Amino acid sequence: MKSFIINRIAYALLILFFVTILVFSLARLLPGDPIQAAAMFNADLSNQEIVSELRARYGLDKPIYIQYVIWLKDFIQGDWGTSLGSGEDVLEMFFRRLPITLELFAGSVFWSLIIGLPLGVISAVKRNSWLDAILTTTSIFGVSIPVFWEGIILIYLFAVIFPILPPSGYVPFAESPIDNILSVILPTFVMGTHGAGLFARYVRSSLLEVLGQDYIRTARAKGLREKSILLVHAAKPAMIPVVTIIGLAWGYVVSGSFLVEYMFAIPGLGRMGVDAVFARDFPVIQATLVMVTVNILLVNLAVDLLYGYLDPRVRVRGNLGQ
């Protein structure tokens, strides 16, 4: 095991790496210059003589390598640069941020397992009953509806024709509990809904193909329940496969959270990327996308880790470098 746990962490460090260059790359590949665009903020830097002095103090007049190795260096010392449009410290934005956020991606798990395990288990109990049609239905219904599209008639149906939700806006939860969770209900299900259609998908599948195997059949024969059978003999066995999935689905909530941010005016860790990218802020959006492949990196290694302790043959697999 300690092996495994070795290589999953060598290449999640491998990828790491390889996504600060292409971060560093792609942010130099924006139209529009960064000095310029934050002129527009500050009548100050309309001055070439600044322009030109804060270019080199950023390190923008040296060659795009220097730029990535300095700016790697000073990003691992924790030295995260200081945003070219409000001249805030990146690395305080961003913790100032990252409770908002965290917030969200903790409102849509809870969406996508409240919501998509129940389907996915009644669907596979139910199979083949219009039960069945109707959840899986649903289901796929949940993961194709666009994240844009969804905001719009949830904020059009649950702000406008029954003002039950506020539309938009952040309530921190020390300043009003209630308003904090009436703030968040709104983006946490919209982000939750892509996960809540995989889980229900992949349960069903999974759990109709524990059901089928010899054991249960032999534990049918004995008498058992089929509600002890399906807790105690199948649970277990048929949430192996699913695990895989909560990588995939938390990429989809990260990367949708940026979209949801921006939509109902949560002033989080995505909205923060959003301008940035509005702005060319370069130091802002070279953080916000770095600590994003950590994030998912960091869950996709704990899937990793949970999925050779569940099942040994992923351990042996992964020592033998297959």
Second form
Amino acid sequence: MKSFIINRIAYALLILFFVTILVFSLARLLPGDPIQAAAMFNADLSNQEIVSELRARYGLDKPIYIQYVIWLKDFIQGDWGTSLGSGEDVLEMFFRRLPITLELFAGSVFWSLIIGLPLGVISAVKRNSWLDAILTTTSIFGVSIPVFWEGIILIYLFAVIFPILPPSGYVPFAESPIDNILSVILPTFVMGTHGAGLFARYVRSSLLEVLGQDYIRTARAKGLREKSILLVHAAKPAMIPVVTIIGLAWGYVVSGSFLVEYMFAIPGLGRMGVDAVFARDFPVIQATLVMVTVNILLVNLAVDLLYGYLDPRVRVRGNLGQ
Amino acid sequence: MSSSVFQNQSSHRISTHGVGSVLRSIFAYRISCVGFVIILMLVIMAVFAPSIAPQDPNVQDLYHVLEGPSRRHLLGTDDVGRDLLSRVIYGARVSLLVGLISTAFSAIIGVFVGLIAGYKGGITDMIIMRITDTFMCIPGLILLLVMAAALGPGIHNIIIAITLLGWTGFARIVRGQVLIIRELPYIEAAHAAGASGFRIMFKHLLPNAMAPVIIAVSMTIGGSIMLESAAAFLGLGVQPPTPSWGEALRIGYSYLEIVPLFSIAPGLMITLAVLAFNFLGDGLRDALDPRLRGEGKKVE
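Mind pulling up the form predicted in complex with the partner chain next to the form predicted alone we just looked at?
Now the full complex is given, and it begins with the chain already shown.
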């Protein structure tokens, strides 16, 4: 187990290193001169001296690979630079917005599980019935519906026709707990839909697999009730492969947060990322992309370790998916 | 994934499902039929848009902006008085074009890279797989957003950006298949007969790795259409005045309370298109690859 853990962590670090190179190059590929963008509001660009001083201050006068090394070193040390747009410290911006996005993440995982798991279990238990057919189709629908369209439909239903929820905006929990919950219901539901569809489908196939095992037949032969077979004997082994889907579902939650925070005007990290792309604010873009990747790698690492812990075969086989 | 686990699952599935699996295949077949019919309708809509659309999608009528449905404009008009129905019909062109072309490029690149990685193995395989891992651990939409901004708007750049994201999935699938197939005796026989690496890859490995690729093509077209519309929704899609569903949705969203159809209609078309390709892919999966029957998206 120990070498398995070390192996997975080393792998995650390697990928993270590659990602920093990709992210850095991408941010530099953005058209438009960052200095022009940054200094539009607060400096005289016709003055060449000021421009070259600004270039030197942001290290833009050095070769690109030196810039990368400097950036990486600073980034690891917690110096994420300042936003070219607002002049704020990027690290501070990030941590101020982090709780908002984490709340959305938690909410969408809640919806994914509370909808996806029961749907999958019902489909599996009533397999090949009409109910199963309807639920399976529903889960494909859940995986296919674009986040922004679902958001528009729900806003139209619950904010325009039946005005019971706010159409957009975010209320901090400290300000008003009830308004806070109300303001995140729609965004989190929209973010969680994709995951719900994935979970439903995966739980169904995994449970069907387990229900076909010999020991389930033995349990039936012993005269155990279906309910206790399902809950006691089938549920746990069926959940093990479902763990692997968490990583995939998480990716959708994270990218969903970008669209959802944009359309619901929620001042979280997704919104910060989208705004930064529009403004060519590359310190912010780099920080967002790297932290998104760190987040995804951590979740996948946790999933791998959990899976390795639950299913010893994985540990022997080595890397997941290799 | 190891081949032994895989084979275990497959023999197990076949032995336990029996009648149920047949029933499910029939239903899955019906589902893929629905998908196929929707796709066919969308293709007809895109190809014959000029004959089907009641009006020129680009003619503005500033005296009739943001109107609800009427006899003249069945779905109403947009913010500059263009006929919404016509724009929705023409919008199929951009979505299908981006979906089909970027998936075709992704599949070609991915299949090629995956074949090489799986067949050569060793350091080549390791480098290629670490590159695909790198691309895959950044969520597609977020990477697309930055790439679209880096390349600039326009249909060509969107296709390039989506292709850059899409090939990794194909590479992984093909590589996984090749790793299983290359251990089979007939490949050894081909080696013994003196077949070249190129011949083995394209003549012997590729045809037997095609089933999951075909399934992935269908799913990837759906995914690409979704990505394109997401980029357009954020204003990074095709340039106006080209009619595009995502772009219409973006503008229509701000007028949701006045003319809900402005955003709901194009959004419905995006959903239908994505759904259709996912339905088709699902049915194809059941038909072509019994080992994957009933599973969600293939996850390793």
